[in-house]
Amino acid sequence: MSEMLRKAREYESRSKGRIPQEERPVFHFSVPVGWMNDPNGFSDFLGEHHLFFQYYPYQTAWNSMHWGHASSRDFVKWNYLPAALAPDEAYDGAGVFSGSAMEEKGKQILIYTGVEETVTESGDKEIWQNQCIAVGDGRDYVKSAANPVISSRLLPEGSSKEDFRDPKIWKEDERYYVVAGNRSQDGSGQIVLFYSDDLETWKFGSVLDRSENRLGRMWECPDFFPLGDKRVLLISPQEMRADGMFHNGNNTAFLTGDYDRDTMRFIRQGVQCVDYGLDFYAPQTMQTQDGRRIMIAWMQSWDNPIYPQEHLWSGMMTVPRELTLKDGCVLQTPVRELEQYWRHEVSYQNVTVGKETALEQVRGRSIDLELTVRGMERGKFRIRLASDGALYSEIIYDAEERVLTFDRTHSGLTRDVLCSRSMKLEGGKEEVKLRILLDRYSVEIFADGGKNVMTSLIYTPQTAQDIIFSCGETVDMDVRKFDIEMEG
């Protein structure tokens, strides 16, 4: 173990106990201490789910990237493990960036982007991004002597050697494959595919898809997997312009289509926004032993960070989500294991809502809430969450426009940051169904059976517990609420 990794492990061991549990989210994974961004290495190993993540333990800001590590048996309750990787080699001294993991012959294989910075004779700085491998036992890892195993020199002519990162690995018919994000000759994003028979000697396979400056610029954090009868290419495009489906800045997208494995060609057929919220980026998936495809993402925004400066940690993940394919669209639902932590079911049917309505047992800051609203032809239906009268966040459904908006303007923020985002719903005017996961610091909204999803952070004081419903027109509403509690 390097001295750098040893120090990181000692620091996180000393420091994570300083953060009271009541200052953390209840059922969302949060960083042990310091800073966290992208999920990495989301995979199974020896019967447990493993989650790695971009990590800087020493302060709540992005810096020299390490890999943090945790494990779980149910995707909800996570156990912190010692930091897995540090930037301690010449080929990754400027950062161990995002990557993935897989189990192979009783070993856990990590593949990540090693960032190397050099200074030329003229004094210019050169940055090289290459893909590297480490092998371990689920706790300790040894970097391969063959690193970097996928050099940027293998890229097609004209491709960026500086923007070449975030490898996702899988095995198919005794051959290993990796997709990675890259910039093409025109300066915009492309996803490149490599293959190997031994994890050390890799060959370039193809360019799976390109932005051609239509879907943002650089494409980060790719994932490529079968779902139903299609293949899905999951990407995180940067520098996008709003166009109705996507907002300005960093986005995430499902590209669905067909894949010819023999020629390594992907034929894109559909584009879908993954999440319309204020705080969602860099999703990654894994396949469970029972065949489910599970996705998790970083719940924060690069351009619009709102985490409290007084916290000793910065970074949460979404609730893991099960992905399914229906009519060519990817649907997302909270992982079913969350139901093990449901407590105190409350149910109301045919509640008439017009003016402000509060239901005695529907409140709290760690809940799973399902709503069905019927008979709404016009006007706006509102839900105020995490409310104490003065402070609240609001979900607003405009029946005529069929648009759902999340607004945290009055959540307690004191900085001039983006607070509102909207998404178009497909449901008819007969009824609207929503599922809302409310944790201490976040709101995740699932609509249209999980086709349209919205994830956002709130840092309202925990004393704000009320939930209030209102509507300009009279509507009927069914409500089912569970508290989510984590014992032990």
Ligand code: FRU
The other form holds:
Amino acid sequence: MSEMLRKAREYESRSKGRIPQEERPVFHFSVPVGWMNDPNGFSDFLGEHHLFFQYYPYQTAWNSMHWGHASSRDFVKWNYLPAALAPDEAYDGAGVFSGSAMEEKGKQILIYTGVEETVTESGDKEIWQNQCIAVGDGRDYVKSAANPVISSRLLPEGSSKEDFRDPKIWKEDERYYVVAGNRSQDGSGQIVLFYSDDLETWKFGSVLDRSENRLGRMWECPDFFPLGDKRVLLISPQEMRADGMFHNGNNTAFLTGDYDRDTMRFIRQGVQCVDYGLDFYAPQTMQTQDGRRIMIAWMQSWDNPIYPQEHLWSGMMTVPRELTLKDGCVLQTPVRELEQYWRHEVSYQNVTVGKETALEQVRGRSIDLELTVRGMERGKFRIRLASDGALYSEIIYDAEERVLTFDRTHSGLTRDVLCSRSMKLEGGKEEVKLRILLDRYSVEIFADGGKNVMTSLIYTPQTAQDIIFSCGETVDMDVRKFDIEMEG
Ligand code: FRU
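Let's see the other form, the form predicted together with this ligand, since the form predicted alone is already up.
Next comes the full complex, and the chain you just saw is listed first.
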């Protein structure tokens, strides 16, 4: 093991217990210590779910990237494992960037981007991104002597060698495939596909899809998987301009279409925004033993980080979400294992909501809340949550526009950051059904059966627990609430 990895592991051990459990989210994965961004290597190994992540243990800011590591039997309760990779080789010394993992012949194969920085004779810095492999037993990993196994030299003429990252690996009919993010000659994103028969020698296969300057610039963190009778290319585009369903800056999109494996061509048919919230990026998926496709994402924003400076940790993941396909659209539902942690069911039927309405026991900061609102034709329906009167966040549904807004303006922020995002809900429905997961610092809203989803962070003091409903009109509402508890 390198000195650098040993140091990271020692630092992690020493940091254990420095962060009080009450300061962490209840049922969302949070970084052991320091900084975390993208989920990496989300996959099964020897019957357990593994999650790696972009990691800098020493500070709560992005820096020299390592891979942190954790495992779980149910996607909800996670055990921290020692840091898996450090940037300790010449070919990855400027960062062990995002990647993926798979189980193969009893070994765990990690594939990641090694970032190398060199200085030219004229003194200019040059950055190279290449794909590298490490093999391990679920805890300790050895980087391949053949690294980097996918060199940027394999890219088509004119492609960027500086922006070539985030390999996602899978196996199909005895052949290994990798998709990675890249930039084409026009400077905007493309997803490149490679294949190999032995994990060491890789060949360029095709360009699966391109932005052509329409869906942002660089496309990061691709994933490519079958769902229903379609194939989904999941991407995280950078530097987008607000346009229809997308907001300025970093976005995430499901590109749905058909794939011809023989010619390695993807024919895009649909584009869908993955999550409309303020804090969602770099999602990655895996397939469970029972065939479910599960997605997890980094629950933070690059441009609007709002985590408290006094915390010794920064970084949470979304709740893992099951993906299904319906009428060509991807639907997201919180992983069913979460239901094992449901406690104290409270439910109300046909509550009349007009002026401010609070319901006994419908409160809390670690809850799973389902609402059905009927009879709304105009006006606005509001849910104030994480409220103590002065502080609150709001979900506002505008019935005429059929627009759902999340607003954290009054959540206790003292900085000039983005506070609100909106999404359009499906039309032509009698009722609006929402599922809302609250977990101390986060609010995940699932609407339209999981077709339209919104994830945002709030750092309101935990004493703010109330939930208040109100509506300009009088409406009829059903509510079901569970606390989510993780005893033991
Ligand atoms: C996405 C990303 C990836 C990269 C990693 C570096 O958030 O920019 O493209 O591999 O973060 O930490």
